[in-house]
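Coming up is one lone chain in structure tokens, specifically the form predicted alone.
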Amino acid sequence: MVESAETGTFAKAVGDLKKLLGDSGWKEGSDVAMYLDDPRGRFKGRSNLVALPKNVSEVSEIVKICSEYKLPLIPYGGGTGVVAGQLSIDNSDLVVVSLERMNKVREISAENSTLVAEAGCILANLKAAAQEKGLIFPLGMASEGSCRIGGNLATNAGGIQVLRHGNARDLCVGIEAVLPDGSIFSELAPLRKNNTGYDLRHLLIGSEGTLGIITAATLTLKPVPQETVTLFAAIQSPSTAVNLLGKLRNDLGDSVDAIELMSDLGIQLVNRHLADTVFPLGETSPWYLLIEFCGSTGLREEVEQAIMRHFESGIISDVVIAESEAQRLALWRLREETPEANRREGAICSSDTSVPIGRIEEFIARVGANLEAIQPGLRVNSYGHIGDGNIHHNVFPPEGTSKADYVEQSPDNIEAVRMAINEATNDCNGSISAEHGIGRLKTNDLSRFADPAKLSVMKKIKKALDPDNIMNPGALFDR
């Protein structure tokens, strides 16, 4: 048990850490406030010290000191996580280990189509480095200007290009990490085949810092597409969207790079709350798709021919194809500003779950019915990544009621809404976390909905690798 921050074991550990890191390698007091914020304002983190290592050797020594004193630590990337995985909510006597100074791109290999980046490298900077070499790193998300690749891997981040390129896990071929005893695991060689037993890379990816601290990774790069085609189409239902996706993949193969489902309510909210957004079609529709295709020269003509066939058959009721990069960005803004519009409208719940693609329409209907049973008049903006079944539901109070008033008047409904979405997810054979992880927000959900055998094995692995539970305690598992 760690003693108080003023005396005893914690103070001794802090003294050792400060000596190791030097004056520029740590923060305390009011300087740690920025590391304790939750992006959605639901939690407030606690910590008396933030360590700022500059290389993997310092991370190793930090972990060794924490292991010696049995002092808890939390790895910290860009702070963009929304399930409190990077925040200690109930204990200040721990160390936040921020990787922000480990932000270099160590190597880019055109021959291997790989890039080696340190964990603190901001995703947008990493992507820019790849583009300078005529390649792309196809992991795209709204937070890419601030999230860091170590956090992306620790949570197995998804995003808009999962359909074609996979999650963060699928884009990583090598990893470097510090394990709970302070040892350094380094397997950064750009190997496509490495069949030498347990794959520790995949064990660490998605573990949310509970098994070690990812310090660097070897990432897969892809060629820059010669042509990109972006369109916005009106459709009648989510099942129409799934049907159209299947037809487009038959028509155009894997050139479907992203396909995003949006509701009419969602578009209304973006246009209501965000300036300079424009609805691009002549008439409204219950649902819309934002689709982007990437491929070789001549792709636009193939896309136009396919879309015309599906327009004439009635699957698509209206469509606009971007004629310039400015128009493309304007279409994408309707999707990328959706989370901010949801926040401004006063969402009382923002979900992140996934279901099999063939059950998306059933899933959306079940959520609607469950919410109606809680309280008639609740509004829901359902939208997301149709190609991987990751549909987000943002729920709002009835029209005319503010979020603050609703929370005060019906506080129990907030958790009821969240669980109603989880129940609908489970009923559709889905996952209660699609791309954001478990963190501390969903530990009880994981205990309730996870396969018992899987949960048992996960806990045994955690106990075997981290017997003193110093690595991000409280994340993933309820106490």
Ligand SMILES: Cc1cc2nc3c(=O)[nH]c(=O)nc-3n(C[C@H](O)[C@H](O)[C@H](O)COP(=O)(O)OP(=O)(O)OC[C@H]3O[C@@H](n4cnc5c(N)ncnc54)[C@H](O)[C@@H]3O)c2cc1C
Given for the second form:
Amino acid sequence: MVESAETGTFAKAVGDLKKLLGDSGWKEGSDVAMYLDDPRGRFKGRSNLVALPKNVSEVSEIVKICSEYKLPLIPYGGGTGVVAGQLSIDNSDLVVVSLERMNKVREISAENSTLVAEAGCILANLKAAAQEKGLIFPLGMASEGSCRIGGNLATNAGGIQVLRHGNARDLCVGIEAVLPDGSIFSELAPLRKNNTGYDLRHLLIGSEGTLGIITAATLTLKPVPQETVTLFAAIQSPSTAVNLLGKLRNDLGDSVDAIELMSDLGIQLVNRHLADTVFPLGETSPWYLLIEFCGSTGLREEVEQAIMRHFESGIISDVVIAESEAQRLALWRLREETPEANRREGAICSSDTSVPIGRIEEFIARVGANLEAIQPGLRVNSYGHIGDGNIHHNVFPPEGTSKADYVEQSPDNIEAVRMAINEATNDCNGSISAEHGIGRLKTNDLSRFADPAKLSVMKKIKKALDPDNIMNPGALFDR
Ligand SMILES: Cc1cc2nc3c(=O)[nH]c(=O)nc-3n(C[C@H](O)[C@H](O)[C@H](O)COP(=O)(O)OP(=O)(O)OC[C@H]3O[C@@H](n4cnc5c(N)ncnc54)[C@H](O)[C@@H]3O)c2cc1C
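Same protein, different state: after the form predicted alone, show the form predicted in complex with the named molecule.
Okay, now the whole complex, with that chain kicking things off.
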């Protein structure tokens, strides 16, 4: 291991890195503060040096120096990860490698429907570049103005369009990366078929910076839809939502682009905490769906006919269809402001779990029962990407108790609530991390709930590729 920050090996390694990168290629002291923040404010990162490589050769040289001195490094994208994968909590003698200067779209091919982007390209910029060529990159999430494509791939990010287009993994056909020994792996050709042994691309996607630094990727693009139809509907239960999704897919094929479940409590919280949001229906209901359809000309008429049928049969009890882009955005605000409303209400737990969609109703009921057993009166807002079985549970203290008071009075309940949700997830054959990853937040959960054979192979792969454990040590596994 490295010695202190002042003397010895760490100082020598830092000297070599600064010489390699030149004056504009690194930051230290108070300039690194912005790389140490957690978006949810639960953790504070530590690091004595941030490296800012400008190309893949520099990334390779950085990794070779780290490998020589056995100096830990953390790959860093936009810093929007919510499981502390990008933050060193307990050690400052390491290098954060930020890809922010590697932010170019290298090429767009309309013929191949692909785009090659450097890892530091901000997701929203990459989407705008595709749009300029009349194509879309269908990965969408509220953090897209800050997160970077390298981070999206390293976490295998999901978001609102997974139902139709898949997650980051499904949208990536090629990867360039620097491996823990500094070697450059490059398979960026836009190939849809490539059966030549183990697929390192898929190993690196979702590896959270523990197996290498992604430096560029080839991404698949889709045509711009000719029509988009957005609606907000009242329904009675999560199982009604799953039933409706099946019917809509029968009616309209794969034009269902997004389907978001929201609870009445969730909508109340958005309306309570975000003054200019409007409840769009006449009467309240226990549950709501925000649905967006994308497709070719004539889609709106087909959607209206299908929705009318499901209204008449009683599956939907009320509905509003957006008549303008402003109305569409107002409906989406109800969903996109949900995390902020949860934060302002004082959530003591925010989960990211998935279950088979046929078990969503049971899952929500199990979570409710488990919480009731901890303390009657705890409130829960269950919502999320119902077509992916990805339900987030945000839990609040009983009405009238603030988060600060609750944390002080009942500190043990915070972990009990988290575990109650994990247990319900496990009982429903689900995943304790649907889209955010493991990072440093869920390493114990992974040890407890992962398939033992899978965990054992993961550790062997890590050891084989990174024998000195320099790539993001402490993420995915305990050190
Ligand atoms: C408001 C908000 C909304 C969000 N919504 C969603 C959502 O809908 N769906 C979703 O999936 N996530 C969501 N997230 C989580 C987050 O935005 C994603 O996990 C995102 O993919 C992280 O990208 P980043 O560039 O910010 O990565 P960072 O936070 O910088 O890093 C995340 C992890 O990836 C590693 N990493 C970063 N860059 C590289 C690289 N080039 N090579 C190798 N490893 C790397 C880091 O070491 C770390 O382990 C949301 C977050 C916020 C704050």
